[in-house]
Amino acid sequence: MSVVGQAASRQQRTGEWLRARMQTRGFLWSVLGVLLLGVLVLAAFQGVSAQRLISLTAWGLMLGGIIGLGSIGLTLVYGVVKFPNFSHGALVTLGAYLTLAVMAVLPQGPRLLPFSFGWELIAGLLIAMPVVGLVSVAVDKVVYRRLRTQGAHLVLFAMASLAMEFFLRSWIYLIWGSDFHFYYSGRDNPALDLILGIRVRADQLFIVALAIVLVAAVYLLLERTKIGKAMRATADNPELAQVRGINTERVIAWTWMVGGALAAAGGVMYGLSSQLRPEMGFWLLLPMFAAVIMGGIGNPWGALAAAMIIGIVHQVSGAFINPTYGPGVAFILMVITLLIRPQGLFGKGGG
């Protein structure tokens, strides 16, 4: 080989070698981090105090918390069923409405101190969980499996998912109505003064103790449990799950069940931490989307480590951007991975 052509060969060695070194998780996570780090840094160039920044990184969480729950259930059914389900936005909605229902119907309580609200709303939250689950089941067995046995292709599952987050929606608008809606109108919610000069609201602490909770027992049901044990299987490989004897219907009743109940507590807290509209699950769909492809798809540990990422750059740039640009956080952020590397950051493949 003459000069030229080895130089031109190392070259391609060397390309290809760093081409592989920039699809590695960890250069995934430097990328994020020095992003995160830049939008700290330009917040403080626009003024914004330490104490400040500690407090939206707080906030941030809390926020992640919400889209960490709603994504959870939606990376658990993409996992299972193997499509994008883009009605899981309005089953967020109905489990706040359905909690509002609840709230009405119950003898409204003095507050938990030092939350704003009372028991009234945690058997709303019990209540609606369950109710969702169900008809994420019942909308599974009238539409999803029809196109199942069918052998429908992925884009009439995609389409059908939306039609059927339309028709949900539709339902909310006719019972609830298109006004805002409070768990609580008027009740005040005072900020808690932790360390650091930290202020947080005592609800918002509830939130990401209870996504940390849930998300728990979502492990311990995939690790420890043998349904769990069977949606892991069916999620790997349906068809040898079937051989081995598994009931992959029934696994995927249970695998809704659980997307279902998980949305309407990420519902039931974003309507806590601001209010109810018909349209609140519709808006949380593309960071709820982000969180489960920079997760890696079918990971819930993933998509709740990147609903967090996602939560705090989306707060902290608020400080310093339109809040309305609030959403192109999680879709810059979102195509970022799929740049670098679109297994994710704890998806299978690559370093």
The other form holds:
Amino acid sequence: MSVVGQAASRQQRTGEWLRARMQTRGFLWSVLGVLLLGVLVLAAFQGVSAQRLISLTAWGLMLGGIIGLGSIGLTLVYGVVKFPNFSHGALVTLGAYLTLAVMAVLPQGPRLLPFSFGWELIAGLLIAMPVVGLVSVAVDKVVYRRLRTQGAHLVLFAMASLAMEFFLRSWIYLIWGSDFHFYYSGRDNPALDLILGIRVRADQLFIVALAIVLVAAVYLLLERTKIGKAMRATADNPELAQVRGINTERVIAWTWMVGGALAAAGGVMYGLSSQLRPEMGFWLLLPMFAAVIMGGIGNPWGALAAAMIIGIVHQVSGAFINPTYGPGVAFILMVITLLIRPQGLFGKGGG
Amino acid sequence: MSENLIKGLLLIVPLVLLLGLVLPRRPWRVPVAVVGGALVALTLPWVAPAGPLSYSVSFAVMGSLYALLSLGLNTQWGYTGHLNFGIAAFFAIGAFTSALVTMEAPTGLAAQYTQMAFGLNQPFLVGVVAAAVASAILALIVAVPVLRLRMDFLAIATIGIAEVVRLIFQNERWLANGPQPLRGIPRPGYCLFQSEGCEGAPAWLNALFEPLGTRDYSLLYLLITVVILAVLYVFIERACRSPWGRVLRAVRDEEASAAMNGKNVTYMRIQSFVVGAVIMGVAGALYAHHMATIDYSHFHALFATFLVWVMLMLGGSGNNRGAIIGGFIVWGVWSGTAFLAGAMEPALALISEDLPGRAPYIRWMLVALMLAVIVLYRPQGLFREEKRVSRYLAD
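Having seen the form predicted on its own, please provide the structure of the form predicted in complex with its partner chain.
What follows is the whole complex; the chain from before opens it.
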């Protein structure tokens, strides 16, 4: 081989080597870490005090909890049924509004100090979760199962789910109107003083705790129960799962049930932290998908961790850019992930 | 010349072209379109009262705009299988770019009410071209990182880009008046319909439009819109019947074998995505000059993305004529249900006093159901894709 050829092939090898290094998990982690650090440094340069930065980070974790609750369900469904469910946003909204409806019926009890809500919100949450789960199972039976039996292409599923997003949202508009709603209007919600001068509301701590409890429950479901194992088997290879005697239709119904219930929980927490609007789920859709992709499709822990990263970057960057650009921040993080490592932070394959 | 005759003459070209676009490819297409279009155009102004006539002309303008969007989506989805759920982004970029290029930057007191990044005061066609270029640049920014990945990622990313574009136009007051509407977008040839006429136009042209008032302006705009629609239709139709179009289908159906035959799959995908986005950008520019006042809320995911998907899926993905027909049908259904929702209001008031005000959302439900039914029962749409598209093969 000539000297020139050798040089060219070495150059090519260097390129491949570089690309292989760039597509590793570690590189993505470090890019995200540098980004996070950069946002913090930028905020510090804008004159944001260290104390406020810590508070913003803490709030970011809370926001991450809300996004995480929604994205755990989304990632489960994505992993098992294998299509991006665009109607997940409407399920989130539906959960929030169903809780509102339940609370309107129940008598208003005393508030559970230090939280701003009372038992009726918990009751509403516990009723809304299975109801939204059943709604998503029903949608699956009517729409997606028919597509499955036809062996339809992924894009038809995605399109049908977009149709369902608008269908469910139109019901929400018809029943509750387009105005804002609050779970508790005019109730004061003082912040607690924690260590390091962090001031957070007790509700925000509740959101993070609920997210961690629910993701742990999903983890136990997947690892320890028979239906969870069947879910993982169906996600890996539906045909093989069927051959081994797993009723995949039943597994899929359970997946929708769990996914819908978690979406409802996310919606209630989002409604508790701000207010209820028919478009709230659609606004959450982009951060949720970003978390799903960053965490690796089908990975609940990954989705929660990625949601926390998105939440922190969202809140801290809000110190120096318009906070309404939150979905834009999530979008940028998602595009970075897609560029470097489409399998996500915790996905299989690659380095 | 009488008022009705001028109206009829203005209607001839759009009606002939629209008929030609809608009729099937048979030898009798051209003569039927010419004779039928001319007959309808020359009788309509006498038969139809002025109100319904101007309503139907406006309807046809919007129908053609949606047909254009549907045509753009067809190049992306129908021919290449791109799942673009962010049509609103390209539509909005086209509309605002053309508005900024053609408007004059406000000065003095008006500048306090209307803020815009720049106002170049260029002619209409320059605005349309600028809209196409801006839309193409946005498409490249989206396409290059995402198109080499799986199709579902494109759907998520385009939903994201539509959201980001909408947020930018909503928040950045300096760019295009932010949350406030951008008013006074110039309409091409509007001065011809004003009583004093255009300054630069020849005297006979001003004299010709003398009998018409400004409320007849949409007749001229229909002519402009339909001519652009027809030109782009012919362009896309030729491109899709050329080797280029056949490679796109090969990439869509058998990516591996297209790559094995030496086609650069990613490059082809990017090309078709950009071409589709350019058409959407042109539609956006036409929309801005039609409405004369635009703001971010016009580019809602429902009107600017979802409705277009229903149109293309109904008309038939991979069939340009189907895309246009689907556009007109769905726009007709959408406009018609406005009357339906209005008619249902008394009945809805019996159920709950809040319901009549929410009747418009019944239309959302109807179009959502329509798309679900099409996806489930007839995913190929009204008109199937033509499998043999070479000019040298008999159909």
